[in-house]
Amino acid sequence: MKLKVYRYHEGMKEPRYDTFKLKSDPSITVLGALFQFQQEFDDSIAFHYSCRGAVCGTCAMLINKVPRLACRTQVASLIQGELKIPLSEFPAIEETVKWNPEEEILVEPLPNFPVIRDLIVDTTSFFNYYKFVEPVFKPADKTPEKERLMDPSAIPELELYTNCILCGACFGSCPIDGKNPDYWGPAALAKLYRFHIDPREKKGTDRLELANIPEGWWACEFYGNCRRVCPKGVPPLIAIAKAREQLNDINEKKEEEP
């Protein structure tokens, strides 16, 4: 099997691929096949990593055209076909260039980020958006001496989301985000939802009119591609049909009133 991947850096008129042939090794995920090919092909090659276990984020790129973490992704089962993801398609993710997904994996940086060099994006926008949505505890009440407890009946709907590892995944499989680079996108809607629901937080709207804006919970189109290839199944989805629900809620309220 080969390993196919993107190569950029400042200066190029635009980009190459490389192409490596793997050793051959069943349980070699993407990370490891790219650890081979800067030992042994090329050690210029840029990317990132670091807690190789799935739970930094740090390796999210695009493979074999989805999102997903290099770490936790066996190159054999891609191979094998097992690993497949049906995506809306929007132009990021288009076949760009030849590769048989029959022998090769397609190692690209992940889309809707500019591309600093090879594998590594910037993603300064993302965690702006992520400022935006203010992921600080606001509680209602002072410090307790000891601490705060929560209803467990509360617990499974805020696990929901508090999984996200903020990989970019999310953000790089939206076709919103594609076209749209105001938007805030899944992962930090998800986030801003998350406090909004957290019983210890102080009561009132004010979480959910933050992103009450046409960037924020209304530029969403549900394509469903951020759940899809989210490594802990956050779904952004859901946090987003109930706060517009609630949004819409509140305003006929305020119809309503004389």
Second form
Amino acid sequence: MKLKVYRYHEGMKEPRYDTFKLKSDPSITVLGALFQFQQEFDDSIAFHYSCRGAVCGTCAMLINKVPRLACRTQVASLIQGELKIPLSEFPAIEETVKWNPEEEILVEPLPNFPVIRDLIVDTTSFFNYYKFVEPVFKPADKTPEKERLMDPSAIPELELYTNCILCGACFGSCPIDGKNPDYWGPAALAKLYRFHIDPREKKGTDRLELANIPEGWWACEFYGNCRRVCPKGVPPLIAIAKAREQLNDINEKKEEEP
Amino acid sequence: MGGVNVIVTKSLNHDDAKEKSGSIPQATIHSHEVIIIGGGLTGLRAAIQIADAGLNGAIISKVHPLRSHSVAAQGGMNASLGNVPGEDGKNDSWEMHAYDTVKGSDYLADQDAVELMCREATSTVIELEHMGTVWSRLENGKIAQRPFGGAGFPRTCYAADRTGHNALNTLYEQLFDRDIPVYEEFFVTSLVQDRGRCNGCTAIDIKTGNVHGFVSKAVLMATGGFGRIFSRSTNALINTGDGHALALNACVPLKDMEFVQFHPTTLYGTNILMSEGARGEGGILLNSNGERFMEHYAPNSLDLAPRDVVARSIETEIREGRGFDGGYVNLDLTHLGADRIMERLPGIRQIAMDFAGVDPIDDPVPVQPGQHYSMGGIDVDINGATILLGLYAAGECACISVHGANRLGGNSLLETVVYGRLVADKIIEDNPIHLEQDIEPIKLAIIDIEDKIGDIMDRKDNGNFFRVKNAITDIMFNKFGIFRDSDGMDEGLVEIKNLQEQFSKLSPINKEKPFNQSLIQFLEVEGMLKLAEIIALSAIERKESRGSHTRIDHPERDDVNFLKHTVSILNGEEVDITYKPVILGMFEPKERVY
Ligand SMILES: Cc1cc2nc3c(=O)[nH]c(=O)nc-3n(C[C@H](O)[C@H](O)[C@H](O)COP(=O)(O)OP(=O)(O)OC[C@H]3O[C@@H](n4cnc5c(N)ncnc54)[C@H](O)[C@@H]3O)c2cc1C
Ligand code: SF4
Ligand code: FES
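Now that we've seen the form predicted alone, could you pull up the form predicted together with its partner chain?
And the full complex, kicking off with our chain again.
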């Protein structure tokens, strides 16, 4: 088993790939493999990590051409081909380097983000889109003394979106973000929708209107990669479809009332 | 504070600093009234309070705040909301919460701090709700509560099994709204002192490798726990106790460092947490004979006895040959049914499937005890103040002593938010008495850190320092784990000393500046080695068993000699251990029975 890792730092003309032979341990994760690489092969490699338990969203990278959390991805399952996901074409899916999936694991930085060094990417624009959606709770009423009551049946749908860990995997696999850097992308829109459907929020269409622009709800072409790669099962494309439907309804109503 | 008064101030020669700093024109110095080190729940809650008071505060964090360890908390946050009645229809109260906490702590908690936390609990959970946290709800729309170990009522408010995630995101959103500056991926390297006060810190900008200075009137440490000193740990990999080491180097004492919580149920292999919520929902522990062994150890509370009790029971089963090969027991959830598991424990299920290939709906989950929480920490008074003027601490890195010798599940998230806010209030109150910032000591401190890094990088020995890192974590788990005895610990201490010695000659191989994560880990390990020694000495000196500190050679709790806090401080290279009294109050120490 080998790890084939993308290496780049400022000043290099072209990125290079380093290959490292793993000590065989069937239960090792790709993150574990990267630590092996760092400790025994080259300690200058740079990659992000924190929780190692698939909850903090730090370690998303392109593994065998699919954006995944390195800490959650088992080396053995990759080699056995169990983790294949059919994805629509996106820029980084092209084979730019030779690699033998039967004995090598290809590890590259998350696509659609500028690479800073090795596997570390610049998330500034990703968090800018997060900023654009004004991700702050805006309550409908004055702050009550006790908790606001909430119908438990409202929670499952809300949870679909609050689960997002802002790992950026969806953004990295989005064909639209790949060609249109102004598109806010799946994660930001899912976040926006989370606030829109929160029953405690100020009702109305403010949240929907916020992204009622070509770079917002309307840029998506429903390729669905976001949903397929999301480690938390967040369905940004359902949020986008519902938001559009609601906006269309509003427009129709406006036309009916002259 | 208890007569301890050992503030060591570097004698500063400002001309010297000016001359030296002339040689580093690129050094950047930032100025804020309050610097908060750490972007977990504690740091974020404090930052919000400080901004709302109109002070200029900033956060420094070695990772993006949302990647802080707090995001991983699963089971919930305690508060006596009384939304779910207890047995006999009785209602919960903050006094009952305080009682359970003090009893759980094996009477080592300071009762004034416990009282304050429990009184503030309900308003704290409700405050998060008001900020937008999505809590799980009861049929009547109120915040749901579940039973947790050692608690007399279903008191733990939860958001499925993603409580930390939901709460941290909420606070981050609020932070964002206030435009509070965050220095992200900055690794703090030293606390700076001037005229007997803490007036800032230095930090490496990991992206560039440059050392920056931060001048402030007050510094709040919110750096979280030190779990990664132990090989089997539920903690994020970044929980290396840096804050504790920074405090020590500033001659600020640490308290009760021997009290390390081992969570009974961590996933066999990776030690990722299987939340106590799993037993709260009805999960049971089974040994290799298929017996529900908790019946023998805690006949009343069974699987929901406090963590120290359950962890010891599992370890005993394993040691006596009733565990499975490799050293684990089973956590059985299968009888709960698919619906309940998917509704209440979806994250747990996913972790078990991803990391152990087991679906808890169909099969029991292999679990073993692992390090989970640091009860001890930076010694602070009830206001979160240390003996060093201008330096405060809160959250897991601090020991305000609400957990004593054993923390109850759900009390730590509570502590982070309650004391994040209250300590910030104290900082705001103290603001006028703190001196205006002076930049010269910061410049000198930057030079010191640059010299230190230069020295490390110049070392000739190219041995692999990661081996030292791995070795120290093994020693700590094996010699200072769930069961301790003097022979094992003495051996362990010698090994720690040897590793310190070896380490002082090593150096990262990578000598570049930008993103030198090897250097960052190196600096983390340096601190870990010192903390390991302190944990060791504190544990060796406490010749009794209390809470998580279980000594085979001293199996009884000894209130006559040890109803007191251990205080450890660095005196040159040496560690001095002293003691100070526990603050008692509403509850007299009794034997714990569960
Ligand atoms: C898996 C797990 C589950 C848990 N579940 C629960 C639960 O259900 N209920 C409960 O009550 N408790 C729970 N706990 C405990 C609880 O999560 C923690 O005690 C709490 O989150 C600690 O928060 P904190 O703000 O003090 O620190 P953290 O969240 O750990 O944040 C520390 C911050 O300090 C920063 N930092 C550290 N060192 C440096 C440095 N040198 N320079 C710059 N920045 C630095 C980090 O970047 C980070 O932002 C759980 C713990 C674990 C391990
Ligand atoms: S929606 Fe999913 S893939 Fe996208 S950032 Fe959130 S968790 Fe990651
Ligand atoms: S390290 Fe946190 S998601 Fe992978």
